[in-house]
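Presented below, as structure tokens, is a lone chain in the form predicted alone.
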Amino acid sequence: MATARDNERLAINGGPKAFPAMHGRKKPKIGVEEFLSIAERFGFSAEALERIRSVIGDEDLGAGPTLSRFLTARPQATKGEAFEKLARETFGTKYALACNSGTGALHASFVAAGVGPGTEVIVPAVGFFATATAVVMSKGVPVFCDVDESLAMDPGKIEALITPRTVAVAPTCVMGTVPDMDPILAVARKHRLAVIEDCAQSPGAKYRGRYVGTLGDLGCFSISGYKIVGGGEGGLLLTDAERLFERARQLAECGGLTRPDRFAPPRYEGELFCGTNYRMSELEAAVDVVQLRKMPALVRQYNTIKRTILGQLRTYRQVVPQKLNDAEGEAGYMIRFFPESVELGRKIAAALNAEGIGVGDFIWPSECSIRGPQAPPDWHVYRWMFPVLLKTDPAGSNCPFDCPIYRQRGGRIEYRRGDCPRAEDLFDRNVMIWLDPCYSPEDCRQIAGGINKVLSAYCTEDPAATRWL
């Protein structure tokens, strides 16, 4: 029988524990209500939610889940790791880093490649603003390169923009299409520049048999609800270079969170620096690992549908189709062409909509359209990227554009409308026809017939005009 003296003995010395067990009933931190909130966001009806609620309770969860990747007992069991593993296997790269956005992946890539004060990066004049802004966030200066009729960076315009300050080139995929990577890579290798591919708008597309995002030094993707792969807000970074991967992860993982020994001194020069948190959430990864499995088949569907339609189109004197750098490799969820005038383009777009062509809602509700020079600002063409063009920063120091290091290296840049005339003209003048991956062969036949019908009404058929494929 325990005595009072025994009860005073420390447990570490063989005495009884002061708190042997918890009497309160433990509840999971994340329980059924959170699960139902996710189900509600998925769009299940109120009746379906009630059916789910009727068959599950917090007691079914035990201690409940942790949705933190780094608190999971077995890291290999996380959805983030599953997503990265699938990305490595799918794209055939040594390293993959799941990020919370394509912009985060770009920022991490630019920093990894050495973009910083006093440096410049050549970026395309057409493409989402994130490419240029990630350069600025890395304290580099974006230099806009004009485009050709693919709407991607014109390889012939790059070399004239290279200076002693240039450290990287960032070719960007545009709405499912791919840049002409061989000549871009040739120029970059000649001048020993890093190539950071921005493939946000073309995940799963290929150039001459290789996935975009695997041809340069680093590849960046937006894996999001706005793209053909992704459910919410996510990103992905790919590389085969161990040092680039470690530096990118250093920026994206809070300055070394996932190093073998996070508290150790640097293993090599340039390994350690302050970072931020671009980590993909476990909930996002749970959706995206499923989405990524669907990607190859979905891209094949899009590509087959587009080429089937283009193969049935006649050629017209007043219309130039978008240049396709790899017709068999692009993702192909849009048909673009350039009428000889905006006025003609507006007539064609209105007539195509009236025929029911280009109207869909696979990614978002859309219709056949053309911008024109009087359209509102759009961050997909350089002339409207005001946060870059105005050369401002949150502190009012105009860094990196007026950075002393940049000035000392001879840097001085002015952004003016007309710097990239082809980009301005083609972006305003292109007609866009959205495609749906569920089109049947009969749908393709009818759509091609409708496009021919409209173009024949407004244009002159000419077998010698530019072909669609």
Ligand SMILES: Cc1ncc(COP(=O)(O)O)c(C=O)c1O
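Residue numbers count along the first chain shown, from 1. Note that the rigid core is defined as the largest set of C-alphas that superpose within 1.5 Å between two forms. Being a predicted model, the structure only gives us computed values, none of them experimental. Compared with the form predicted in complex with the ligand:
Once the rigid core is overlaid between the two forms, Gly15 counts among the residues whose Cα shifts by 2 Å or more. Arg407: CA moves less than 2 Å between the two forms after rigid-core fitting. The Cα shift for Arg417 between the two forms, taken after rigid core superposition, is smaller than 2 angstroms.
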Contents of the next structure:
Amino acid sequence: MATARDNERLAINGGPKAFPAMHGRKKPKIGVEEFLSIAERFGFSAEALERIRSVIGDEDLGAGPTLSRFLTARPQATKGEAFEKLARETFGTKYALACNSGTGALHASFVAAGVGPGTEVIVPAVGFFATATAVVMSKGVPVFCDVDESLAMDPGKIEALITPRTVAVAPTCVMGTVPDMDPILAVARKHRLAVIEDCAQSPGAKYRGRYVGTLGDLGCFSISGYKIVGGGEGGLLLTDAERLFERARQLAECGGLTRPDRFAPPRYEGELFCGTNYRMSELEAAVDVVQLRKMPALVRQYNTIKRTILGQLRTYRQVVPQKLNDAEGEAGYMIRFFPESVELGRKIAAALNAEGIGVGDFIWPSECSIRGPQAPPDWHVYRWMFPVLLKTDPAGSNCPFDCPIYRQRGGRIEYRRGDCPRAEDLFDRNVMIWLDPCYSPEDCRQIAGGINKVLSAYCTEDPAATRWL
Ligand SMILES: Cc1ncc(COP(=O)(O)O)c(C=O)c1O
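Given the form predicted alone above, produce the structure of the same protein in the form predicted in complex with the ligand.
Every component of the complex follows; first up is the chain already shown.
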């Protein structure tokens, strides 16, 4: 029998433990309420939620799970790691970095590629504001490049924009389509510029057999809810280059949390610098693993549907279809064309809507539309990207536009409406028909018939006019 004296003996010296086990009933940090809160988002009925509650409540989850990427119990891979592994396998790149947004992936890429004070990056005049924003966040100056009839950066316009300050070019995939990458890569290689692909709007699309995002030095994707591979808010960065990956991760992981030895001096110049946190959350990664698995089949469906419809369209004198740089590879969730005037486009769009064509809700609720010059501001064309055009910054110093380093290197930039006339004209005039990945062959036949019906009513059929495919 243990004496009082024995009880006083320190546990470290063989005595009994003062607190051998907890008496309170443990509750996991992430438990029933959290699961139910997610289930609520799916619109389950109250009865279904109750059933889910009782199932989850029965399970002993111990203390876990935690949703931290770095604390999750090993050897099980975190969802973030699983997502990155799947991304490497899917796209065939050596490195993949899961981020919490496409903008974060772009920022990390630009910084990795050496964009900083005194540098310029050529970005397209049509795409999304985030590309130019990420350049400014990296302290570089975006230079807008006009587009061609694919609505992507016109490869023939790049060279004239290159200066001694240019370090990168950032072609953007527009709404499922792909830029003409071969000539873009050729100019970039000739001038030793990094190529950062912004593929936020076309994940899974291919150019000449290769996934977009793997053609340049770095590829960036958004996985926001508005995208083909849509989760909640997420992003992905791909590269084959170890240094670029390390530097991107440095920016995205708080300035070095994931270096082999966090506190070691830099192993090479440019390895160590302050970063921020663009880490993808485990919840997002859990969804994105499944979404990414579905991507190839989904993109194939879209592509087949679009080509099936385009293959049945007749050609018209007053209508120029969007140029497709790779009709077989693109993700194709939209048919676009340019009527000769905005008025004609308005009539066509209204008539298509009346036929029930172009109405989609897979990516977001939308109808067949044309913008026109009077349309409200839109961040997909450069003329509305005010924080860039006005060259503002939060501290009032006009950095990086009036940065002394930029000035010393001869840099001076003015943004004016009309700098990229093609972009403005085509953006205003393009008619957009949204497609649904679940259309059947019969749906495609009816939609093609409806487009032919409307175009025949307003335009002149002409076998010599520009073809759709
Ligand atoms: C072309 C393009 N780049 C970047 C982004 C930014 O992605 P995120 O919203 O995930 O930051 C978007 C999002 O709409 C986009 O369309």
